[in-house]
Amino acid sequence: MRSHRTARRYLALIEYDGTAYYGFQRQRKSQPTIQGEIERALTRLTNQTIPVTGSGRTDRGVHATGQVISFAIEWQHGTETLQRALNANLPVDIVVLQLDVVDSNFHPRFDAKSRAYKYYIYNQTNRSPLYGRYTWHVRKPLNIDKMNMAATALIGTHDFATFGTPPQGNSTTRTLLNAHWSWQDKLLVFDIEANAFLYRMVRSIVGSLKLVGDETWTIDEFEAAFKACDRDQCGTVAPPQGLYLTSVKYGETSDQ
């Protein structure tokens, strides 16, 4: 058995196509998922069984520009030839874009100050066979002011209950440092930066704002849904192609 003291500890910050995979989590099943062909790449490199660690688990179909993982293993020929050998590896809907060695007791997840993601609407009449795949498809016009009027009563530290469950635990306190909707071309997009999400809690955000958007609902309706705490009051849940995991930030030198 190969000893595992010289083994380092790596953050590398992937991007990926969400279309074909059931999440970023390994499932008990053989679906396939982010972590699972990045874990067998690095099988292939090593022959060894190597655990990789997110910093987030982004659900069925999301995709990702700026997620961070980590993982230790040893390796003797530099980081960027480690870097080449994963991206060789790697199906072509996932890719490295940066590697780096970190202290051996750094965790994606539990370091991470904030996470930022980004929601796309494709608001136009006609679909687009384009677009389509990466966005979500409102026909209905938008009213954009009266969604980042709705948005501004999420900043801050509240109960969110309303539009996500937590991933582990009972909390669902939780701090939204950003929430703003802004038009690039076609698209309508909503940034969003927490100190963390419950589940499915952009998508239900989004959802929601989207009602108050096509004036399916006020913004007092969307207020009110928003502290009654109750899953149930909950508007449309968006569906996954539209959303983004961006960033992940862990402080001032070290922000993804």
Contents of the next structure:
Protein chains: 2
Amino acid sequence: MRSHRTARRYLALIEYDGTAYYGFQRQRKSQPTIQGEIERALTRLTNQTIPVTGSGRTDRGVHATGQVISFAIEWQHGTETLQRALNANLPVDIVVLQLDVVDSNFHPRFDAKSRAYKYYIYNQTNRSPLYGRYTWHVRKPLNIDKMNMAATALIGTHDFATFGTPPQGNSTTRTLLNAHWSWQDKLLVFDIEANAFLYRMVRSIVGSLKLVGDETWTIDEFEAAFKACDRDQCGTVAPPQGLYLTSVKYGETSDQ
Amino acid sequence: MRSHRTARRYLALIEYDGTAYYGFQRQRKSQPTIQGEIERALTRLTNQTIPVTGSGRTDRGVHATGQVISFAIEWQHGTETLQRALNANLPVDIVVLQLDVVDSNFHPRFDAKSRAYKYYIYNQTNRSPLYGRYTWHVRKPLNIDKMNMAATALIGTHDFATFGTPPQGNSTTRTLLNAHWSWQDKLLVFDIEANAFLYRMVRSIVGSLKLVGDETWTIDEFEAAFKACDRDQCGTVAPPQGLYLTSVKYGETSDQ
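How about the form predicted in complex with another copy of the chain, since we already have the form predicted alone?
Everything in the complex follows now, all chains and molecules, and the chain you saw is the first one.
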């Protein structure tokens, strides 16, 4: 085994179509994951086992346009060459968009200041051949104004126990910076940003706000469920194919 | 065989993902086509052979968000029921977005006043897992200003022989109403509208304008190729997966 003295730490901005994967995180079984594919590509390039860390996990079937990962390897050539070599060794549904050398202490999860996601609902009576794979198809017309009014209650620092379980530790308190719906042609797009998210949190919020949008719930009922801090009070959990991790923000020195 | 006396003519607005199809038009062989799938669904519903006509053909691999088709059938139930029955019998990559009864003389191709297409170029160094299936990936940065300057020469009534072959008759003269590039995040989107198009015309124009965008051609060279009215002077022909038929316009009584 070679010395790690010359290893450098890299930060990679990656995009993936999560359709074929069992989520970001490496699994014990042979199920394909994003982390597993990137580690496999790194092993092909270096003949070593290189652990990859991510800014956070994404669930099975969830996509990313701006996931941030990090790894440390010995590499004799330029960063651009490494990026090209990685992309040549990754499946077509995963790509390294950007690659940079970072401080050896950088950690994509612990150093992240906030994460942003988008969720797309195709809100039309008929299914869509072109959007179907990448959105949640909701037939009933949704009332975006009510969904936005309900969403404002989420902004700020709150206990989000209704909308998810914590990935580590026991705190279910998170700080939500943005939660807003907008129309984009036939799509309802939800932009949400927080310092960090609980498991299934975005999909649980989207599924519950959808109940406000189709008038199954009043805004008061949504707020009561939220304030109950009880996972059982969550509405439906939206399906994974409409969800995209779009960006991760860091401190001033390594802003994404 | 039942009498056609009670047959009504329908206009359908359809969307499809063309990836798996050998174009719109029915083939003699068993290759799947959009027209073939719709006719098969109609036969399942009526036990009759129902010919479908379209506003125009789209090539193998080309998509549509607003293709217009028409057919005449005897149908005892409501239009909404027919639309649901059709969608239940169509593959997931084809859908009837809207269905209406029209005048029995309506013809989706002959009555069309204009057609509009969009073409999407993913203009980034790296490939995209999420856009790859539905765009043309061009790595070299394209100069949108030059592409737009060159495109203005196309507006109006001209001989477009450089950019395509006529689908019927011998005239290669067409009237272009719009040809404009814009940025949409990482995508370059081309909007083009004409009274009618020659075979491969949009893809030939896009491929030639791309040569202006990457500075292989000057604007003058583009115009010289256009004015030559010679198919051999065309630049590259852009691939089909970036092309979408978005709308077909009719007279005032049946506007789409």
